[in-house]
Each structure stands twice: as C-alpha cells, then as structure tokens.
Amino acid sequence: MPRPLIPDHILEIPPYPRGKPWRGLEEVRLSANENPLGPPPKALEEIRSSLAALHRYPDGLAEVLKEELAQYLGLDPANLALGNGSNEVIEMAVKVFLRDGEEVVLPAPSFAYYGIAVKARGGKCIEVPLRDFRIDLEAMARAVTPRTRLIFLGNPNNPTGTIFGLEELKAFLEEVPEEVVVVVDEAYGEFVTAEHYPSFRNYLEMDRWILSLRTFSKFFGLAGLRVGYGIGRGELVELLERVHQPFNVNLLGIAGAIGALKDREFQERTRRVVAEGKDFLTAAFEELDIPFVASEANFFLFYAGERKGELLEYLEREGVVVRDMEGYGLGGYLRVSVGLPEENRRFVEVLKAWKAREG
C-alpha cells in the first residue's frame, strides 16, 4: 500500500461495526433494527410500476418525493434535503461545516457513522460518555470549544434507545453558541411515544440552525433502498444540497418512498406490532431477571455479562441473530430488535433455554 499517499486521518478511521451477514429465511434476524413486516405493499406497487424506466436517470431533485414528503410532514419542500440514506445527509453536513482539524462533539456510544464521517473529513471527534445510558447534554455543552462546528445527538440514541426531552434540549441550546450546528438524528423517531419528546417541528421554530435526520429504513421498511432525509431551515437545506451527489436518490428509492408515505395501513400495523413486541420483551427480560435499558426505539440493549460470547453462540446455533455491542464499547451487552410476534417468542424461548441450561 502506498502509505505516503494516504492522509493519517484516513488510516485512523476504525471500521464500521458490522453485524452478521443475512443467512436467509431460516434465521430469526433481530440484529439490524429493521421493520419486521417487510416493505409496505404500496411501496412495492410503486416500485413495480417504475421497473421499466430503469434505463433512465431518476429526477435529480426528486421533486415529486419532496412534495409528497412535505405534505406528509406538514412542511415546505424547501425544508427537506434528501439523501442516499440519512448517512449521506450526515456526510453533507460534515462537508459543509467542517474544515481540517475542527471539532465535532458527539455522545459515546452512539451511531458509529457520525465519527467515521467526521474523521474522513479530517475533523476531530470529541466524545462525551453517556450517563446512565442517556446522552449527557450538560457534559456535551461543556465539551464545546471555539473549534467546535457540529454536535451530533441521537434521539432516540442508538444503541441505547433512550431520549432527551424538549425542556432538556432547550436548556442545552442555551449553553451552546449559536454558530454551532446541532444535528439531531431521529432515525427511530416514529417509534417514540413519550409526550415530552421534541422533534423537527420544535427545531424549526427555534432561531438557530438545527438539522433533523430521518430515514425510510426503519419505520417505513425500506432499508434496502437507502432513502433518508434532513429537515432544517431553508437556508441550511440550500447549503446541504450544494454538496450531495448527482442523482443521489435512485429511481426505485424515490418510487418506494412515495408508496410508503401513502401506505397508512402499513404504518399503523408497524406501530402496533412494535408496541406489542416491546411490551412482550420487557416482560420477558423482567421475568428472566436480565438487566435491560428501557427503550423508546424498536430495539433493546440488554446485559449478558461475562458469558455474552456463550449466549451469542447459543442464539446463533438456534438460528437467532442479535447484535454484539463490543464495537460500541459495551462489552457485556447485546442489542435485540423487536421482530414479529413469533420471532420475539422464539428469541425468548431460546433465552429461557439458555438460562435454564446455564443454571
């Protein structure tokens, strides 16, 4: 490898903590926080009707999708920046606001791609540990320096599923200089039921630049199409759109996202299945006396301790795949996604069998 050609900050980027490869229908896959219902039927209809146009480039501005999404959210299309997954919107923000050597404050652990995007740009990550599995907003405000350009916040945070409330956020923003752009990742926002949860509507009312991130991968069941978006003030969105790739949302992604927005029945089924699944898994963890973190997302972080490796192997032998949190600095923890009722039952059956077997 011609190392002299490669900047040090590229060589220092850790690999993204990947999960197990998908083996197929025979496994219970509860490792990637996907929608267990599959893709929305109306999304499939829109995709099928678009297949004959695959030789054409998609609409570079994705105007129809923007209009549909704006109507769905009750916003102006000018408040929306579309991306190849919300990951690209993260990259867009980093490209616009960060110069070499400047700082980004982020919670630890949180979504690993924040740090990867920052380091790839030559920025410096200032990581602030969670407190009781929640983002420590007071400590994050104290970590801001004159070189800070961005702050990333997951709400709910991945991998813990915890949230902060609107009043907490307001107090945090009072301590953060207005020239620092705050990025709030709401990839799991559609699953939240807490009344004190803030969202993009609150941010747009504030007199500062806050970028909200959302995705079609989780709640809308389109993880394989890679469609995400950012919500912000018009002048912020205009800057982001200067740096995205041409045709960054593909033709089938546009079609599928439009169909998903129209499929209200699928959305209600998703809410119901996830809510019931969370209740079921909460009761199981309590019955088995397994420590876990109460979650507002569609997954749970739970503690397996020193025998985590044994439990992982046992689950996988039984065809159940969950996520190891070693790569997130949570050595004794695993993360399990809420699945279909039969998948949740299978996971709990295997967990009970392991507990009984291990005494």
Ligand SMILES: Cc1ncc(COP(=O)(O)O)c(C=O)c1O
Given for the second form:
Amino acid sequence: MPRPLIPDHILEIPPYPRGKPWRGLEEVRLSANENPLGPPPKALEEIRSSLAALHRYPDGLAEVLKEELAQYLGLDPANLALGNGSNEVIEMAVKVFLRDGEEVVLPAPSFAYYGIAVKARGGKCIEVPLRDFRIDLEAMARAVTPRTRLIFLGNPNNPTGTIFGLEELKAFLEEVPEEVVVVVDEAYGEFVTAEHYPSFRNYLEMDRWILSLRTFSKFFGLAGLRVGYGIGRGELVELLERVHQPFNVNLLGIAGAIGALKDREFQERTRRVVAEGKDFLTAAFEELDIPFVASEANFFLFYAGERKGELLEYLEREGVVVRDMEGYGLGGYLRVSVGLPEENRRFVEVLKAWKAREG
Ligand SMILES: Cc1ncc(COP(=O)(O)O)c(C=O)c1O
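I've shown you the form predicted on its own. Could you give me the structure of the form predicted together with this ligand?
Whole complex next, starting from this chain.
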C-alpha cells in the first residue's frame, strides 16, 4: 500500500522509550515515579460521587478545580492553566510559542516528552549536556540564539533528581533575552526539601515569561487520571488556554483532583513515606557501594555498571521493575522510584542477592 507523505520532522521522532508493560498491582513497580500509596481516599470519594454525571461533558473551564487549586496554592485562578496531565501543558506551550524551524533549548538527558513535543511541532531541539548530573545553566544560556523561543528546565530534573537554586536561576535569567519563554517543570516539586529551591511564587514575582508546570500524577497519587497544570502570569495562561481541546480535563479527573487537594492526611503520609524511603535507599546504595545521584525527587539514578542488562533482567525475574536509562543516553544506569517500605526492602534484597551472586 502506498505510504502517505509523512513530514520529515515526524519521521525523525524515535519511538517513545516506553516502560515495561504493567503486569498488575502485585508487581513491585518502581519504574514510573508514581505515588506508591495508591490514590488518595478523598479523591476516591469525590470520584464515586461524580460517577452518575458521566453522561455529561465536564465543566469546560474546570472552574471549581481552578478555585480550589488557587486557594490551595495561595494564588489567583487566572494564573492557572489546566491540562490532561502536565504533558498537555508542555504541548500547549509548544503550540503557542514555537513555529517551524525555531529552536528550543533543553537539558540532556531530561524528560523525554519535551523533545517529542518540540519535534512534532517542527521545532529544533538544542540539547545541552548535564554537568555532574546537574543542569548546566551557564551552557544553556550560551546555547540561546535569536531563533530560540523556549527553554525547558526540569527542577528537579528527571532522570537525575537534581535541582538548581533561586540565585542560580536569577543569574541564568540575566543572560537570557526577556522574550524567550522559560518553562520550569516542577512535576516533583512537592518532594523537594532544599531551602534554596525556587518555586512558582518566586517566578510570579519576576517580570518574566516563566511557566511552571505541576501535576497530580506524582505527589497527589493520581497518575491514571491525567491532571496537570501550568502556573504563569495571566497573559501567558490566557494564550495557553486558546490552544487546548475543549474539555481537556475529564470529569473524573476534576473530581479526583479536588479530592486530592483536600486530603491533607494522604499528603502528609506521602511526604513521610517518600522521605523515609529515600533514607533507606541512600543507606543501601552506600552499603552496597553503588554510585547514585543525590536526589530531591522521589527517585534515584544509580550506576549498575557494565552488567546493567543482567541486573535489569534479574530484577524483573524477581518481580521488581525499574527503568533502564539506555534510551536517555545513560549507558550502565538505572532509575528506581521510591516505593512502599516493603517494596524498597524487596528491591534492596534483590540487589544484594545479585551482588552476592555476581561477586
Ligand atoms: C519531569 C516530568 N514532567 C512531566 C511529567 C508528566 O507528568 P503528567 O503525568 O502530569 O503528564 C513527568 C512524568 O513522568 C515528568 O517526569
């Protein structure tokens, strides 16, 4: 059959580096940086009570969720753009600000979808390597040209979990022309404990085109519902909202997110379980002499060495799924999400058994 004419910029997008297919709730899934606690109970309550309205379209503006979220964050609803996951907000930003052939500067490696969204729009990715596993803000500023429209910064960056501080960001912004839009992806922002961590509050005070991204998929335990949001000045939000599908946040997503915001007990438990899990995994990596990157997120990048492929297989055979970083240009590295205490223990047990076996 003759093939339709497919634009080159689409053919240049490699297949998405997918995780392993999900084998059900019984596996120890430490591959997607999700919340291991399950969904927040209050989200489930809200979802249950909204089921009878599923034959209706949701509120297209998701006004109640916006109000609740604005109150939770302590800002104005006009600063919030909601999306079908923060992935959609990435796509909205690319649609609004990028034309064919224009450039986007991004760290490498970082979250894979930035590059996909840019290429799908016909844009050009200018990738700037990390330095010591951290985003090299100086090199990123140097990579900006008159054709640069957007810059993506993961803070924390995925897959390293490293952050930059407020002063570093301010110095970076001094070097970047004001008309370039800076997207700061804070998908893991709720897990950060470092005091010098800047947040959307700092950005809103600056007179700059900065878009922060946040999500209900990680800390709030609702990855399956697909709700994320962008925070920015009103003018920026208004532009983003012009380009998304009608009803982009679905009815159950709206209900679940409202419930998750109310569930303070779940949020506290998440913070505690992740912090304790990080301490546990840090101690285990140190004990086993496995190099890892100190992380402000709910995952760790660690070095498994030349026999990484064997370790990956061994873990999988034992029912523990972690993420291979080969597709991110990090040969020999794996990424593991912080799980429940028993899941972390299982991961470490299998690591230990493998080390003992392999010597
Ligand atoms: C850095 C980063 N940004 C965004 C996302 C996408 O999140 P969402 O589920 O909100 O689309 C992820 C998911 O893994 C991520 O790691």
